[in-house]
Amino acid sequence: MNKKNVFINTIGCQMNVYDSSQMAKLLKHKNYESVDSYTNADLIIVNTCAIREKAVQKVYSFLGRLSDLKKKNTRLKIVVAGCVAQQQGAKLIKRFPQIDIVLGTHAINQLPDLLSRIEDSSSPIVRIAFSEKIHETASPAISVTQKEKVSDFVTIMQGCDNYCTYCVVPYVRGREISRKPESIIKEIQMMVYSGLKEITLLGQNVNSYGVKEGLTSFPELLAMVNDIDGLERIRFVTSHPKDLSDQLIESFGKLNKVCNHIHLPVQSGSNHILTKMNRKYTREAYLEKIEKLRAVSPGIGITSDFIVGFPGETEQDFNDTLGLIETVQFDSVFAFEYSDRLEAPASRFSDKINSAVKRNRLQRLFTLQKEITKKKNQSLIGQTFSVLIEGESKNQLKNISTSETVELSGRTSENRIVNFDGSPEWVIDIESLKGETVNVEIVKAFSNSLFGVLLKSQIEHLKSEEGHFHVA
């Protein structure tokens, strides 16, 4: 069989990022190969996001730069996944002709035979209907001399049945279904024999994992992905509030291996507002889950969302936002200003938010975060913290250095950056020490990132291990 060139651009949260792998997993089966660049493949895969109508502009963005090269080459698919797939489904076709398979969230099994079909139709083929259970993709066989990542995603969970009145993902993603665990475990496991060393679990609100099923509680989950052999730090997003038990909040005191790194998002201070967005659970409710959080791991890092102007916000609700941040005092946040999505009743309420009052709210919000993580940061100085090397930093690759040293970067247990210089006296064998827990010293602090020092001794025993130094 030949084979083929598939180019997948993956839009949106890190759902889609698995999705997308999930997908380059089953075209394996179908002999395509993934490659960098569009303008020499010969399938297209553009999997969307809907959350905001920025991401779905990017989408109509690239669909239109493929018109001219689907007339040059007629033999190229084109395939849009995800929620704006499930979104708009047929509609997507009228406005884009050259589009071959529209591909709902719950049909990513079927692309291959819907590639089988295609071929014999000139016919575009729409494929958007909700599953009532979560189709688990058989993983191909993993060659155990390729280095794989050393931190991936694995979907726990899809769907949502919490319908905060902003958002879509219910309508797009469905209503919320689990894995198995056994199935979950196996996944985890395949991927550590390949040479993986961090995991993140994903799902729109991992706290109710297996609830609606009956099946293993979401902290007990950890504790099985705990006892993986070979696996080193577990990560897990997205936790809502309402949903945080004290059995999760005790899993950062009792299992090793689950980062000390916890994704709350808040979305807003105020009681008026998290109301209106359905969030069922009120500010001071979120200020005593945290509180019980540093009780259990007093350095956690804390990083939350927040969105600004939303429906009805007044200057004093703004105001219990950058209290809640003051209180806080969060490691980052991501922030964005309210945009009506057409499904989410939200764009429904009358009361709308002046675009500039939304900007200079926004910005307001940035420069108090700013300033907060440039004090945490700095506070940091002299500290010494355990880094995954996960390869060079941004630093490095963006710039041709003129020293000796080359410049490493990977993440703490807090989820913050590190990057950091090797020994000048060696050459680092950067593919060997990917995947490397190394100590390192902070002696600079940006708004950013971090930058250290490998600690003298440790630098000494990566010497003493054959294949990560050769001297210069």
Contents of the next structure:
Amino acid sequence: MNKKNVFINTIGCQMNVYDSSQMAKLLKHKNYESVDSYTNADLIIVNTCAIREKAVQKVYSFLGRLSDLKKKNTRLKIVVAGCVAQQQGAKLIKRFPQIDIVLGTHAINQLPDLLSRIEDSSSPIVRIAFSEKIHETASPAISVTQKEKVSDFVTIMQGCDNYCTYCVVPYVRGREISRKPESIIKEIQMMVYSGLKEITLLGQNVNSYGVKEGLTSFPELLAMVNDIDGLERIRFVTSHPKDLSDQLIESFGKLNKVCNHIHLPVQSGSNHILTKMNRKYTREAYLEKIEKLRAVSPGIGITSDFIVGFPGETEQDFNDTLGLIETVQFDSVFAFEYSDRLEAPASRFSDKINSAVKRNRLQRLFTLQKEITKKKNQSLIGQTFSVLIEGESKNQLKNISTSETVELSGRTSENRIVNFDGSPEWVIDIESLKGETVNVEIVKAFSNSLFGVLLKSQIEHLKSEEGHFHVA
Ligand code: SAH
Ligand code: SF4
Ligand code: F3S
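The form predicted together with S-adenosyl-L-homocysteine is what I need now, so please give it after the form predicted on its own.
Now the full complex is given, and it begins with the chain already shown.
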């Protein structure tokens, strides 16, 4: 069979990142090699996101660019997968006739079959039916074929039943369905076997894992994952505040591999807006959960998501949001201007906020959080953290590292990025540092990262255990 090249452009959340890697694994069996550029690809997949209008525009502009390419190379196949594929279906083909397959969010495992079908036919295929069952793309045979990254994702459940009034996810990912714990554990074991050290469990609301199916609860699943030999760190996203149980909060203290970080999207600090968003918790209930988390796990990294300019958001409501940010002192936050989604009920709410006000509120929110993050990061100077090394730092990769040395990057348990010089004279094999957990003392603080110094005394044990290091 001839070797072919596939280029996958992934837009959107970690779930899409996971789905893209599943597609790449499936395609490997059809002799497709993943490439980094679409110019000489035989197959281009764009895995799409519909969460905000900007994400959808990104998809359309990418698809627009592909039309010339297809004219030049008639053998090129184009697949649109993910949430915009699910949302738009056949409409996408009307707008972009160069598309060969529209692959909905429940159809990923059909990709190899559908590709065979379009080999000898020119009519495009649309697959957007929702299935009752979860797609289990990762058969063991598929998983072991590639060397895993140090840190990767695994989806433990798909869909969402929460229907926050602004959100498109329930309409494009379907109902909440949890994977069986045995299948998740098996997949992670396989990844660990191939080099993985840190797993992030993914779901729109991991806290309700298994509840609907009467399966293992999420804290029980965490305990099972914690028992996997060779795995060092466990993270999970996203936790919905309404379902954050005491049992889960206690897992932070009890399970040694669960990282000291929680992403707990609050969206707004105003009870009036939280009710309109259908979030089913109050500002007070949220603050109480934060206190409990900090009681169990002092120093826990806490991050959140915010939407500014939700329909009807007054200046007072927005000030409540700023007040909540002041009170909690998040480590960092993601914040977005509210974007109308046609399927979601909030698109029909009155009192829409104009874009200048939304932009202004977003700026004010970021200015406040920037100060908090800066203060927090500066307070870490002089402290030592255990850092799981993932690879070269972004500075190094972009060639803007100021030093002659090799700058490596990793994250602390609290999910803070730490860059450091990975090539002091006493380290002889930088490559083998990747995937190791080392102690780094923080010497500089920036707004999005920390810079540290690798502690020699702390990694000497690695030399005796693994023979990776030469210590002078
Ligand atoms: N399931 C996760 C969030 C998934 S979407 C949760 O419930 O927290 C990621 C983030 O996008 C959300 O937390 C929200 O802040 C933002 N978001 C979702 N819909 C949006 C919209 N219509 N406009 C602006 N931001 C939105
Ligand atoms: Fe969207 Fe709400 Fe579900 Fe998160 S919990 S995916 S914000 S509907
Ligand atoms: Fe986007 Fe779909 Fe994720 S809408 S945020 S890619 S679930």
